[in-house]
Amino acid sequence: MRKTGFLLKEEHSGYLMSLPYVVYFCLFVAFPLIFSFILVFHRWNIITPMEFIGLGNFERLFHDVQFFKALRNTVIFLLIHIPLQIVVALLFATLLSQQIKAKGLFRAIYFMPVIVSGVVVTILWMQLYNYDAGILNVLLSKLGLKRVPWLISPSWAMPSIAIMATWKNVGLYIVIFLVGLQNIPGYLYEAAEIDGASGLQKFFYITLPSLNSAMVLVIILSTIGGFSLFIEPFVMTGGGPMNSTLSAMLYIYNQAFYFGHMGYAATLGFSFAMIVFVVIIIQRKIVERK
C-alpha cells in the first residue's frame, strides 16, 4: 500500500510539473490554431462580429493577383537566397575547419549576427544602402563607379535584401556545416591522398558526400525562414518599390492588420502553410536522393 501511495504520489507530482507546458501549449498554440481555422470561413475585421461566408475567402484567394505576385517575389528570395547561404557557409565552414588561429574568435565573430536583433541588423544595413550617403555607394564613388540603387530600384531591391538575409543568418548554417565536417573520417583524406586525389577531387568526391544530412537540414531551415521574410522587407522598403519586396508573410500581416481582413488573413496563413510543407517535403526527397 505504501508503494502503490509513493507512485500515485510521484505520478500526481508528474502532471503538475507538466501543467506549464500544457497550460502554455492551450493557450499559444492550440487556441490560435483552432480559432483561425474558424476564421478561415468568416469575414471579419475585429470590430463587428464575425459572418460566415463559407469558402468565400478561397474564392478571393485564387482570384488574388496580389497575392501570388507576394508568393513570386519570395520564390525569387529563394532563389537567391539558399544558393548564396549555401555557399557562403560552406566557404567558411571549411576554412574554419582547418588549423588556423584564433580559430574560437572567428566562429563567434561569424556567428554573432545570428542573435543580433533582427530589426537592428535591418537599420543598420540600411544605412549601408543608403543611395547618397550610404558606405556602399560612396566606396563605389570612389573607385569611379555609378552608385547602385539598392532600395529604390524594383530590379536591386529583393537581391539587396537577400544578400543582407544571408549576412545575417550564415552563422547558424556555419556552425552545422561545422558539426558535418568534424564528423569526416580522417582516413577518407589520407587514402585519397596517397591515391594522388587532389584538393577539388577530395572535396567534390568525400567532403560533399559526406555533409549529406548537413546539407538537408541547412535547405531545409534556409526555406522555412526564406519563406518567412517579414522583417527586412517591413523595415527596409514596406514592401517597395512596386511591390518588388513584398514577401508573402508581410502580405499577410497587411490584410490582417492594416486592412483589417482577419478571416482572409487566415486563410492566406493557412494556403501559404501547406505551400511551404510541399516545397520542403519535395526537397528534401530531391536532395537526400542526390
Partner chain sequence: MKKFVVYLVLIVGGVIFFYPFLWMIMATFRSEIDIGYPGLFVKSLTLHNYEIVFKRIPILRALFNSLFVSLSVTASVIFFGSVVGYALSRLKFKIKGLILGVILFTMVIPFQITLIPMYILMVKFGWVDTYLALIVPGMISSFGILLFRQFFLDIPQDLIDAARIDGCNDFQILFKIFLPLSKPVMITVGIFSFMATWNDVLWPMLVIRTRELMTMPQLVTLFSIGGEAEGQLGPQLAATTLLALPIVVAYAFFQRYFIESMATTGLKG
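Here we have the form predicted on its own; I need the corresponding form predicted in complex with the partner chain.
The following holds one chain only.
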C-alpha cells in the first residue's frame, strides 16, 4: 500500500517537474518549427497579411545568385578554417601533452580568445588587418614584403576571416585534442617502441587513429560555426567586397531585416539547415570509415 502511494506521488512529481520543459518546448521549439514550415510557402513582410505562393520561395532560391554565393563563401571558409584548425590544434595539443613546465599557463593563454566575445575579436582584428596602419601590414613592410589587402580584396577577404576565426576558436580544439591524447593508453606507444617505430610512425599509426572521435567533433563544430558566421562579416566587411564575405547567416539577416522578406528568409534558413545536416552526415561517414 505504502509502496503504491510512493509511486503515485512519484508519477505526479514527474509530470509537475517536467512541465516547465514541456511548456518551453511547445512555445520555443515546436511552434517555431511548425511556423517555419508554414512560412516557407508564403510571402510575408510581417505587416500585411500572409500570401500563399506554394513553392515560389524555393523556385526563387534555385535562381538566386546571392544564395549560391553565400554557399560558395561558406565552403571557401570551411576549406581554409577546418584544415588550419586541425593542424594548429594538433600541433599545440601534442606539445602540451609532453612533460613541460607552465603547461597550465600556456593552455590558459591559448584559450583566451575562446572566452571573449566575437565582437571583441572582430573589432581587434579589423585593426590588425587594416591595409595602411594595421600591425600585420606594418610588420610585413618592415620585413620588406608586400602589404596584403586583407579585407579589401575579394579573394583575400574570406580567407582573412577564416584565419581570424581559427585564432579565436583553436584554443577550444587544443583542449579537446589534449583530452583525446590523455585517453590514449601508454602501452600502445611502449609496444610500438619495442617494435622500433619512429616518432612519425607512432604519430600516424597510433595518435591520429586514436583521436578519431575528437576529430569528428572538431570538424562538426567548425562546420556549424561556418554556417553560423555572422558578426565577423557584418562588422568587418558588411558582406563585401563584391559579396565575397556574404555568409549564410548574414544573407538570412539581410533578407529578413533589411528587405522584410520573412517567408524567403525562413526558406533560406530551412535550406541552409538542411545543407548543414547533409554535410555533417557526409563528414561523419568519411572520417569514421578511416
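For clarity, a rigid core is taken as the largest C-alpha set superposing within 1.5 Å between two forms. Residue numbers count along the first chain shown, from 1. This is a predicted model, so every value here is computed, not measured.
With the core superposed, residue 277 shows a C-alpha displacement below 2 Å between the two forms. After superposition on the rigid core, the Cα atom of residue 32 is displaced by 2 Å or more between the two forms.
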